[in-house]
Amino acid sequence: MNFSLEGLSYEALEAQLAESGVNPVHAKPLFRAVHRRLLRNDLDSAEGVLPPLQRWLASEQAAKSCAMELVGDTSSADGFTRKYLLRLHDGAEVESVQMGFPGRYTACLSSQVGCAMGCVFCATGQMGFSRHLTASEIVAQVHQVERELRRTQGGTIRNIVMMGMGEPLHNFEPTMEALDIITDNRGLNIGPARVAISTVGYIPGIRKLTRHSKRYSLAVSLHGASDEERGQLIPLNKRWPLVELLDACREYSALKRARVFFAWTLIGGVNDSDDHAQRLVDILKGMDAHVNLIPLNPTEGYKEQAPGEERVRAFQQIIQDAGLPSTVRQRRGIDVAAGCGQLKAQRVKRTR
């Protein structure tokens, strides 16, 4: 089977359906309660599903559910994040991160096992790449995330940010697939406008999702505003410099008519002086930019350290000062390596 019930957007149902002999007009009941309800099983006595789908769900050509078990489920002491660690059909695991507070919950997922960028202070480039993950598998961490939430908290997910392992962009169109999935108002229904999907400078995928049908937010990850320097932490710029990667945010940008946000990881001693951040604001001059400044979480692969509060102030201080809105990420789940960079898919107990 190639194929599961939660990797199928609802055109994709209605077609599998027909082919198997059975009415389209069934995918909607069946729909709703594999992406609104979240069932995985007793999918036959669901409202609205009638004998004809029934049997088509008993019968071998039926969708199946994605195999994906939980095997780790770490709480970080900030009281805010929660870390998934799934097992997938075939023995791989990857992590998810639930984030957030009652009205504001963001589900954090992974679209690679491992990731393929090899960024130097990023865990999961730290492991390297294994393979891409399916559509089915990546609307399968949100299923799970939001089960956990209506479970635990009454609460819902609002935000979906691809910024878990791998480059999302890399893997462009089981990615958007997924999406596709999670944003269609007879499931979910979490619109375009909450989905940010982040990348280190895969520009043939920036490009695609310039030209693709929805908005997501483009989050694009620099830490050097040279070629020598970026290089040096983001081993992809060698293939595509920053000229190129701005050029293609500009297109994004004006084709979009949408903001696109820069992350800058603050290294103290690397990429945080007063001049760091001036040649920062000098490469997004003209540009519709936010600059997320996040400071470094750590890795066992990287000896390096984030900065100091006072240095991080000031480098956003230069960055505000110029006119470019700036925010510096809060560090959560710190505790149970569930920040930003440190996804490895493996059990973490929570640090005390």
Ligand code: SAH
Given for the second form:
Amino acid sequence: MNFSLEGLSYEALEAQLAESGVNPVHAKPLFRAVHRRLLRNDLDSAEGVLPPLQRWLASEQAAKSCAMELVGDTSSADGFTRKYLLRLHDGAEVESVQMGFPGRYTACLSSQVGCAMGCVFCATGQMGFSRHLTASEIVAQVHQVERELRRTQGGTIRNIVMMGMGEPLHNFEPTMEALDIITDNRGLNIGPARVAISTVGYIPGIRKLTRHSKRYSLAVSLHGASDEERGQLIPLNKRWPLVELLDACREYSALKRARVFFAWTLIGGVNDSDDHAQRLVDILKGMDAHVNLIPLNPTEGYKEQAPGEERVRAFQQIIQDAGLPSTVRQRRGIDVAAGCGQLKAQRVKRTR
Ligand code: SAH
Ligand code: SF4
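In place of the form predicted alone, the structure of the form predicted in complex with this ligand is requested.
All chains and molecules follow, beginning with the one already shown.
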């Protein structure tokens, strides 16, 4: 059997070892070598890896590290935002991004190659869907970013956001398996509260997330406060309209006792008026909510632009006056084509 070590939970690793006749106590040093020391090729010489484990690693059936090659790498002018384009075993490519400051970085991960949701303003949506990522391929992105951070800045990833390419809740099981591994305190040990899953409103996934044992943060992309307006930006809204989405968010908030983060991509002349702000306030009334305003990153396939700074401030003022907490996402990475899917989209264009 062939599998990648990064995608095995601690328990799955123990089971795998037992199945191969190796004492499962060897799971501990191996899990540490993979998830703390981030070793790949030199695993068999790692501290604590004893002969039975070395033999298992060397055997033909035994696990290997996830194949992932860095094929594109861009940094913002200040060097703190860095975007990686990673090629997988079958040639598919995904992006991961690091943002933040030394000692407290956020890694933004992809969950799929492309995306099936087709949001009109999104570079990934414009590409269409190729395939789901495996748990290994999601964990390996964190390892790639953390390895580079250790090499260049001595830094550490503190937060994870599932805001790269793809819809994580459309790839529920592998995404959860990966996050449960990343947050395992025997490995990388990133706290579940520091992990945010961003969804376009894939309701069955929100319901399952609400019932998942760990409490990950939920971020929901809204961008419209009526079905008609939201439906024009997000085709999925036709299948799962706003009332149902907000009901699933309320349930998550109540059962998990957690705040829900709502993203609103601000598009000039489309969803940035005072009226839009007021309607956003109205639909979130009574909910423990926080709004993230994201000025649109222009993409090849969508002609609209971000509003000016004045308009962004006026929009924020209205929701602030209503007592709704909010932040404007700074476009720190704009010089590295920060919008999701944009690095890959540019590359596809160049190679055509
Ligand atoms: N599929 C998930 C997560 C990936 S997208 C989701 O849609 O939530 C992460 C965030 O980036 C979403 O809030 C999405 O609406 C936003 N986004 C996508 N393209 C954008 C663009 N061109 N400009 C600004 N925000 C964008
Ligand atoms: Fe997919 Fe999210 Fe882009 Fe929509 S915004 S197409 S759900 S990645």
